[in-house]
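Take a look at this single chain in structure tokens; it is the form predicted on its own.
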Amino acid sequence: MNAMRIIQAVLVGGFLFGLYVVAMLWPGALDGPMSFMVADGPVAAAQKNVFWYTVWVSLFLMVTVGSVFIYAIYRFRAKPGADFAVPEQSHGSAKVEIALIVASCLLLVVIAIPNARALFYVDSVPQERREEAIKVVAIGHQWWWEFQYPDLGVTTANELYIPVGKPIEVEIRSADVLHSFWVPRLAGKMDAVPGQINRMWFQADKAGTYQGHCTEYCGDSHANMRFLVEARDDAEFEQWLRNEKKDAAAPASVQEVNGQRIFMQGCNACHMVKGTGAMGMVGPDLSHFAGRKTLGAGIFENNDENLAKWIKYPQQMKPGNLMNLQQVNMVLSDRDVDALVAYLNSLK
């Protein structure tokens, strides 16, 4: 490769470079909600800041170098039409290596000293806060969250419920393989690794819905193991809490009855619900499943249609999960599955 088309990919790696940071800084470009770029809570907004002193400093780095490099190749290259001759070898300068080795090391300090602050920071609340923290237990299962709230003797999946502009506290942990917990707008990746506790804590500074997901591949259907943090106001998230620590609403219709009966009838073998005979702990507690925005781990809508199909198909709905009515036996008519829906949307 000649000197000028070294020249050239230099430039255009440049040029690309320099697409990859406009898009970052762009109002708008890199907003969306599963975007890092947006930091809506103190976890977030330190790793973000982290993020983009590292990049200005290899910014830094990669330009000077790089300057110098592109220099040498011009300043040094071969004349056209002049015969080439291998030019007589030094050993060089050691004052100038010493130098850049010295420069190298001091580059590294200075990148590493505001990563540590930020490790040490995102790893446990701030002793100024811990009072006020909120713990959460998160377990990954193959392929859904179940997440405890032990000081508030709450247990909910698939939906996080937490109070705007409190810390909460993550102890994150897994029931099977290795799982991630990730919500990128509040805070960064943590692992969820069998027989091993890892913890973080991160706070929504305004109330809205937040998208996680889990990022480790853990099986069939890792694409599909996501979750929502839904930030509420005191007043709301109190509320909330209420109506989660009551059992189950009974049944109030002939339907919801015989619902309720099919469900005793195998559902129960794997599934809770608060208040009845159904003590499984195989899937996610139903107790208040009808409150709950989506179904199947954050990827549908939970409405009737939806409900109904992932009575009927599971597998087709989210391959490789464990729901199985062969397994306990269960042979359901339509009608069972409408009166199915019936009470599993009267567990609000």
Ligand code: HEC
Second form
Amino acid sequence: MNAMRIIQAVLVGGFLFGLYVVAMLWPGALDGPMSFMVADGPVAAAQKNVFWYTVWVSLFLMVTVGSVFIYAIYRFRAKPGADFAVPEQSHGSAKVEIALIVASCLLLVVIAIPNARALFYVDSVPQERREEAIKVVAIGHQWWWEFQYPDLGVTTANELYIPVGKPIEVEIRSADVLHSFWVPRLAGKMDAVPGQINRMWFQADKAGTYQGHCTEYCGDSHANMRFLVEARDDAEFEQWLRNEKKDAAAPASVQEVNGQRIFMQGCNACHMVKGTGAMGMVGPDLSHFAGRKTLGAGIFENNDENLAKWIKYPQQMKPGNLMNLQQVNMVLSDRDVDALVAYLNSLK
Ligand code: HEC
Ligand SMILES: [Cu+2]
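Taking the form predicted on its own as the starting point, write out the structure of the form predicted in complex with the ligand.
Below, the chain from earlier opens the complete complex, with every other chain and molecule after it.
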């Protein structure tokens, strides 16, 4: 093949690759809510650092080998007027080959050491910090997340509250099929495997809301299986915890009382509302539902309008989801729905 053609191809390839790198490094391109390029905690930072380290070493290799390659193509190209006889073939040089093997091994070691260190670091909470760790059990369901705090005695869904600056030790399980727990700004993903317990940990360095998403295809509404991690300073976390430990607020207005009565005619088969007879385990715990920002596993804002739509048309709101009112023979009038909305809004 014509050497110039090869050089052209390499140049075009290099140019496209360069464009890609520039697009990636463009300010703002990589700091979205689901970007693992922004590390808001030590686990995410360790993973991000090792990623970039490996990229730079690989890039160095690619540029070195690529330049020698391009140089060879150019230097030994067929020159006009030269004869095209095949030059004398030699077997190569033992020295060069040994040097290349040694260099390759060294480079592998150079990549392996920081990677292995990061692997051990992200595997479990460092020994000296075990004491302050908060334990959470995250259970993937089709298509929402249940969060239990075994040492604190509370259970919630879809919005995971954590204290800032504390290691969070997560035990990941599944209630049905494969799911995967991922909050890119806080840590890499970890699968939820039926019949198996996986572990990971993370920590948020500053207060705020972090976006999470199931990242293992788990059926119809996989794309609608989000969650939030709400990191709060100690005082706010304690306040949240105190409230979460309480039984659900008793209904106050006539409409709320009515709503609770309707709730107990079917919704209770699938939902838990602590301190009432509602002890269903199929859907999310609703004891403090009014405190949630979102609805339907992080996909809708939790407001009256969306809540009414959710109760009336759960299947239109989130295709395939397992909230099925026919199963419990519930047929709701608009007034019933309004009463249910009022009741759920009272569950602070
Ligand atoms: C057959 C079981 C079942 C019944 C009956 C049921 N639900 Fe649900 N519900 C679910 C499941 C499962 C989900 C989670 C859906 C998802 O996000 O994929 C859910 C989600 C919800 C949510 C959203 C919770 C959140 O944090 O996102 C609300 C609110 C809710 N249900 C209210 C009700 C009300 C009110 C009734 C009675 C009219 C009811 N449910 C009846 C199973 C049920
Ligand atoms: Cu999924």
